[in-house]
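Single chain ahead, by itself, as structure tokens, in the form predicted alone.
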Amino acid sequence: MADAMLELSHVTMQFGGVVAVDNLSMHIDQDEIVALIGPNGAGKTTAFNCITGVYTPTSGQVFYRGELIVSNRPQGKMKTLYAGSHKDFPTQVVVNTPDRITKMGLARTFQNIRLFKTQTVFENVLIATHLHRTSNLFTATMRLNRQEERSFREHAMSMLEAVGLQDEKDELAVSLPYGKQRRLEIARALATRPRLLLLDEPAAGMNPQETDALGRFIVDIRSRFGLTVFLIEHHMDLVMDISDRIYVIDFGRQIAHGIPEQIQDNPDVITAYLGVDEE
């Protein structure tokens, strides 16, 4: 789609005989907040991993701002083991590593917090700014990169101020309360200067008050930084409050798509989450 910030086309991720993501197609337009929901084990994080280069999908394509960044087709033993539903495979193979994809403008957080726990709050964010460094070993050794390093430090501090952690900048990341560790992980992602921010269960482990605050925070940073946001979340109140559109998957396949009002009363979604009574 011409205006899509992110587009998935027939993405399938298969592990041996297990199809974790099956023929998934979706798009996220610029400035949207879009949620991906589904029961545990539905394939949500696997889909994120395919987008961000952690996994190379068995088949399918991922486009970012119209550019093909991931593309694959069944190869090797997958030619005979392939169990996905879509058989019209792409011809082009494109593989990008997570660091390259992040540098393009896609940043993410993880379902399980992955901070550098022995580093300070400030150092966690500063490390992320170095993704865009232009210095090399020689210029760093000769201290010819002082201006660039100063700008990185200023940017890291501004990200901490944006998430309200400037007063904890010298504390170890592991010493922060859980909710603040979540904010630190988002600050680290923001430090890479993304256009698209992927959040994997950002409200996990939060109480209702923290979840409400997080929702306001996500809407705020979307506006403040000109972001498009794609999130996985199990807190349905949060999803319904902040999402422009919602995709629902179950057993790796899309079962519903629409605005929050359409999703919350969808019988297929209710069945996927609650199951059906057996007579």
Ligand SMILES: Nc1ncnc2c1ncn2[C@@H]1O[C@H](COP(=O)(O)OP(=O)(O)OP(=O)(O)O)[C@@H](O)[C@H]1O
Contents of the next structure:
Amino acid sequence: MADAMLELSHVTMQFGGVVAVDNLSMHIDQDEIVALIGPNGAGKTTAFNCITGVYTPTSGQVFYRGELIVSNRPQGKMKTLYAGSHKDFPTQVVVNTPDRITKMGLARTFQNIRLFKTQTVFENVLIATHLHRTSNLFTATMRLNRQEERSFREHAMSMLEAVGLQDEKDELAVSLPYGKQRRLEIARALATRPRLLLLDEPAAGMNPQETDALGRFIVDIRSRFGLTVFLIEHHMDLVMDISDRIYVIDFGRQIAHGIPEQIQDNPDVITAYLGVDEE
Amino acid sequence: MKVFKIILAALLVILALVITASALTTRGTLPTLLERMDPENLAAQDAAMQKAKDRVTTALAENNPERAQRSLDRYINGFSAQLTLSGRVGYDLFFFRNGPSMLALALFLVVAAAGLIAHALDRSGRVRKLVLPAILITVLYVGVYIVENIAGANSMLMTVLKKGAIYALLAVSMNLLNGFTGLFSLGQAGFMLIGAYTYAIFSIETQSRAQVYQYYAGGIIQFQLPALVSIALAGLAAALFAFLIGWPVLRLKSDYLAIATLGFAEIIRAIFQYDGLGPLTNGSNLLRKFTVFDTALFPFAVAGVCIALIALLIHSTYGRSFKAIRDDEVAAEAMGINLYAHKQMAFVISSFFAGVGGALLAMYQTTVQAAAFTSAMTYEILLIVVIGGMGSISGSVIASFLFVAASEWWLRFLDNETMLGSFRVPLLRSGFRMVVFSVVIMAVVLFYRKGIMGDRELSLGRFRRRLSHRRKGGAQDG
Ligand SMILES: Nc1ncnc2c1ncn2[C@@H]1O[C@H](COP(=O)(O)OP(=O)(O)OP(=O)(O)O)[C@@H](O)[C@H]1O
Ligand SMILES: [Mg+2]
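Can you give me the structure for the form predicted in complex with the named molecule, which would complement the form predicted alone we have just seen?
Now the full complex is given, and it begins with the chain already shown.
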């Protein structure tokens, strides 16, 4: 079997006494759309942050296409504080900063939209093309990189067209309505030419029509750009509609895993969500 | 219309050629002209004219009008030859005296002609974008040159222009870091000090070193480098210190840079006055007798080139990365931007230009003393950056000139005790100027938070669009 696109092995993230992610293991294969769901505060965003290098997990490993990109064991104070359920720690320590992980081919969007506020829609996407930069400080300053600059601009423009924001390209990013800001974040992530796209609640704040359109859009870009998609989402219709598989976590722990039909009827999942506003 | 522009351009070029030819040849032709003005020559001519005049008298007495006419013509010819000669000497002397000015004028005419031709032949509008700034820059430099010749190099106006240009560079370099990259640094005075000292140390005249370093046996350096080389070294020295500070500090997530740079500026000021370094820094004594500039064109040229480089950098892919970091570090990092590398880059480059600015300031002041580079100097420049607008190069430049003009010139009266009759005007005394400044910055921060320019730039395109009330979308180039 070929290596999985992404594999998490016993990932645990502990903040002080709070174990936000506990012994999470999962795998995502190429071309899949996999959803990560769970009630508010379950640790979904924290799991994303561990994968993308924003946090270094307290313990556990992450593999991307077979390559070990994150690995850690409890260190310093965490040796005594450690409260995760998995006690068999990896020996290696591998830390990668988010920019390096993005360069490897993982791109993400943010739950609380993080656009470059003073810049236009076009510039927001343009910045994301820069990780393929070959010009150095001198050639860039002296404008000896016109060809590269042109290809960046064309690529950024085609990403804007892919999400249908070409007409708003000169507007300030923050002046866009909510739904379009989310789409802009996706365009920006796509501009880094990822293989694996991580979307943190892309439909948050969208109405049912927009959510529906977003679902079709995600399926569409998967085939168009040859993507694998890892998705956090609270809109259950969207999740059930487009996901190949679903992981459910609660209090940082996996409570269920399977195809949408299995998850829909899973009693544990229903219990976890009971009384929890599903939006 | 097109033909008219080209004819006008041709006329301008011809005029420029005439001016250039005159300016370049007068030195050679003047001696021969003056030779012809030698007393013997003139006396011979005077004698000939006297003779011609006598002949007219004789001819009149002999009642011979034709001969009288011929003699009179000869008399007038001699007279106008002398007039022409003195006229040519006057003309040549004018060009001899104002040669450089006239060459500048000719250069300006040629640039204007080139602009006209480009304007006439340009269809795409691309040339227009390049030509207009070129003309403006030429106008600026020729203007400075001519003003300097008219107002005198030591006039208040020139003082303001010189210091303003240097402060513009210092403010833009600080803006690169604080305004464009979002890193708050308070070390400007420290980097300026390093730049000023490096420049001074390497460019003191060799024969004056014994005198300057009189307490340190002439110092350890016994050579003098050319001004431009010393300026480059000044920038490099400041950049090196920035690299060493940034190396540990910029890796930290939280922003300790302000504290680290402030501490650095204070420490470096003390270190440079330390007696043990005397052979290099002259301890707490002045450094002097180094190369200075005698025309405002020098600081204008150096600062202009540096500011242009910073502007080019800011509008390059690297500049866009800096702005992304300023807007959102987490998102920037997620877009593949290496935070440490880019912060370090911005910090080192900013400090390089602060060092160059420090060197220019040393040249302007003609002496350097470490004690003068206090944190008040940093705040002064920070004030300019804030007034001009964080993230606006043109704002920093405009604010620099306004600030220097106000502090050196317009607000000077605030520091002078003034009597109106027997009434002593309250508040006016030494130091009150700084009080007014503080009030100004508070007012700016409270009511005018974005400064003069916000984060926009002065742009010809925008200006023209506004003039013609024509709004066209699709300008994607910064
Ligand atoms: N940097 C941090 N420091 C301390 N605690 C944190 C930190 N980040 C997250 N947590 C805690 O970890 C837990 C999981 O948070 P997380 O944001 O991952 O939840 P989530 O599943 O994304 O929830 P939501 O659906 O609301 O987005 C929460 O209890 C949160 O308070
Ligand atoms: Mg979340």
